[in-house]
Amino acid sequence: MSEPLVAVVMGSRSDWETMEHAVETLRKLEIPHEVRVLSAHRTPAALESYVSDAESRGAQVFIAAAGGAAHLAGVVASKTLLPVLGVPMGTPLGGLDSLLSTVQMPAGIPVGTLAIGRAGAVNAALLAAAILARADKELEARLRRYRKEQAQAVLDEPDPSA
């Protein structure tokens, strides 16, 4: 794959169970990207080495997991000038601690925050998708099949009440 132009990155392993479907969702659009474990507070210095050689190597936008702590997807928008998308884990607690932690930046250092879980992820890789098609025409026509693609599954499902 060519230089990434989003990079995914999560503080652990066991966020991949809900990250795996913004990668999909990369990968059904044909976006360069790749995946990264590393943890704002294990790994800072590795961290803010990734992001600055991510950057540097063509990423337009950071997808980041916000998993118990919540700090991941911050501390990478207060590395970078590039969106950073935040995608709440489920968490003991509903995840309603991931979503406030991210969804409550400082004014500042945004972080776009998406839904917890399995949708925020999706939605986080389709709007990578929609901030890259502004300057990529041919991501922009995926990006519109895409989106007929799911409006033609939802009219191709049966009637419940048959």
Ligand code: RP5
The other form holds:
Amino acid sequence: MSEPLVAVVMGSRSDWETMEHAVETLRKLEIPHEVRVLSAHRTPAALESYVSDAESRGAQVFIAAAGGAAHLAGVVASKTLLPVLGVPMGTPLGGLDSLLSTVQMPAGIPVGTLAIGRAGAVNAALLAAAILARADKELEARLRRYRKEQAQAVLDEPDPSA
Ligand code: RP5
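For comparison with the form predicted on its own, produce the structure of the form predicted together with this ligand.
Shown next: the complete complex, the earlier chain at its head.
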């Protein structure tokens, strides 16, 4: 795959089960991407150097997933001008802790925050695709096809009571 346009960072390997849904969606849309486990708390120096490295290799969007006291997306956003999409992970507290930690950024450093868990992971990938599609007509067509297929799958649902 060519140099990544989307850099997916997650705070722990334990986030992968959720974030593989983001990666699967990026794959479906044929968007070059890469995935790293890096933590705002456990590996702050490595996180900082990764953000500038990914940016210098051509990344256009970051997706950052973390749970609990979830500072990852905010720290990534503090190190780049690129759009940062935050995905709050489920936790023993239901992920509300992650959601609030990710979404409640003070004015000045934005993080576009998605839903908790799988829905947020898929939608982060779709939102990254929508951002990239502004400058990529072929990707826009793939995104349009994705929507059509999704609608068709709903319309094709058999009667669930039958
Ligand atoms: C966060 O802490 C990670 O993003 C993960 O969601 C959570 C728990 O991490 P582990 O203790 O499972 O490594 O930093």
